[in-house]
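Here you get one chain, nothing else, as structure tokens; it is the form predicted alone.
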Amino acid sequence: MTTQTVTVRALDVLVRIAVGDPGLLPTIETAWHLCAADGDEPDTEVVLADHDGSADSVARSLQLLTQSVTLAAIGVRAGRDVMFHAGGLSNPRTGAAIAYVAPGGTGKTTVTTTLGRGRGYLSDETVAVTADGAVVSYPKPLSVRRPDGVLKDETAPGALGLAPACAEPWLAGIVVLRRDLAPGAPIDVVDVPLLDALVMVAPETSSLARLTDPLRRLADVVEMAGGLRVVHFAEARQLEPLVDEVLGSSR
């Protein structure tokens, strides 16, 4: 079988992705329509994984290639930028973003989906920022859990209504997301000094140690957005006035 090529922008990296069933060639440039690149020379090269032709199978190996995209392009991106495990959100007038930092399969891609149409959509699992507040793009496919918890479906995103940012996106505020409030009760919004915010940041980032003087460059980020803020809510749609709020700053 002839091994084809698809290169995608990834954090700005430029990934070349290997695939030998070419069959899944049409699959994968849908799901990452809003990264799709041009003929440049890649910056570094993942392999779709085996499959047996399954519907899982094939989902578990789309699933696994955009975690390979991810950590190829953080693998480049290492030393230069404050990675957060977050998703991001912007203003398509004026680039103010929010990033909203949380665990895996905690609620970054629901609230994605629930306030994302009619705004930037910049990931739903990687937020980059700049030493100068620059917002790295990465709109990726979406993560998109099923219905019995086990396996996501990479979903692209424009059948969810997303569109990418218009203007350039820079950094207005961070949150840390807790989903931990019973149906029906008021959202919690809490500010946080900026020691205790490192802590609880610190943990949600990549490659962290890269980066020269990262407690540094991490504090700076978290200065930049106007502090550090924990959101506990029940619902994804209660969030929307913060995200209002934010996206709403102005540099």
Contents of the next structure:
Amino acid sequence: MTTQTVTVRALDVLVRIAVGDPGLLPTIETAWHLCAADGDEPDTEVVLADHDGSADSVARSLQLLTQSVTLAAIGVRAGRDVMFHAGGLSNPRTGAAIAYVAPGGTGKTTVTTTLGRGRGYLSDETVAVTADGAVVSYPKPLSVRRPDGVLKDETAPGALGLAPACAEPWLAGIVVLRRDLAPGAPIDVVDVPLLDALVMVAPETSSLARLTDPLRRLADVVEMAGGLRVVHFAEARQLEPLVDEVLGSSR
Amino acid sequence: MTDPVVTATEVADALVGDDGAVVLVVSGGQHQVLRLSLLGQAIREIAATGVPMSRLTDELVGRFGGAGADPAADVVALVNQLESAGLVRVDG
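Could you switch over to the form predicted in complex with the partner chain, since the one displayed so far is the form predicted alone?
Full complex below, order starting with the chain above.
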């Protein structure tokens, strides 16, 4: 079987994907449509895992592919940017962006799909922030967990009504998500002092120790964003006023 | 009676603030940021190159006062906590 390739731009890193099953190329290109890149020399390469042809096996390969691309891109950017395990949305006019930090499986994708329409989609997984506060977007396929809770479907952002950021995104706010309230309870937003904020977000960063002056860099990002807030909520829709507030910020 | 020597261990990075500090510890490729109180930060600062426990206690009482009935025991307890977190070494 001839291996074909498709190149995507992830966190501004060109990642070439080697695809052993050419029948999956259209699926991959569709899912990654907001990350489409031309065939320039890639920064790094990954390989689509084999599958047995069943729908679940294909879904698993595509899920692993997303993880591989993310890890490869993070590997290239390590030591340059502060990278959060976070989703992100931006104001399509001004670029003001919010990063919502959370461990896997605790609401990033749900918040993104619920609140993303009409806003710039930055990522549902990884948000990188440069030294001057610019957000490097990564509008990857959304990893939507199936009702069985095991597999995720890699879903094209466009199929969910999401569009890329138009204006250059910059970090206007950063929050930690805690989906720990009972349905119907009001949202609770708590300011976190700087040093405690660093302890809180550090586990949700990638390659932090590779940075020069890592704690100062992390503190700078938190301070640039106006400080860290923890958001306790029950339903993603409750976050809309907060997202509107942050995306309404001006530089 | 022995007077153990307390020495601050190396950390990957530290950031000091008005209400203590945070330190970055890297182990086995994983990183962890730990919070230090003002007292904890002072202990690491005083013990940067190693200090006997008795002198450490005197220094801390000089800086912060001896609020408890037994400052020496309080300092030992704090040092033990820092040692458990791998942020100081106690020899002797």
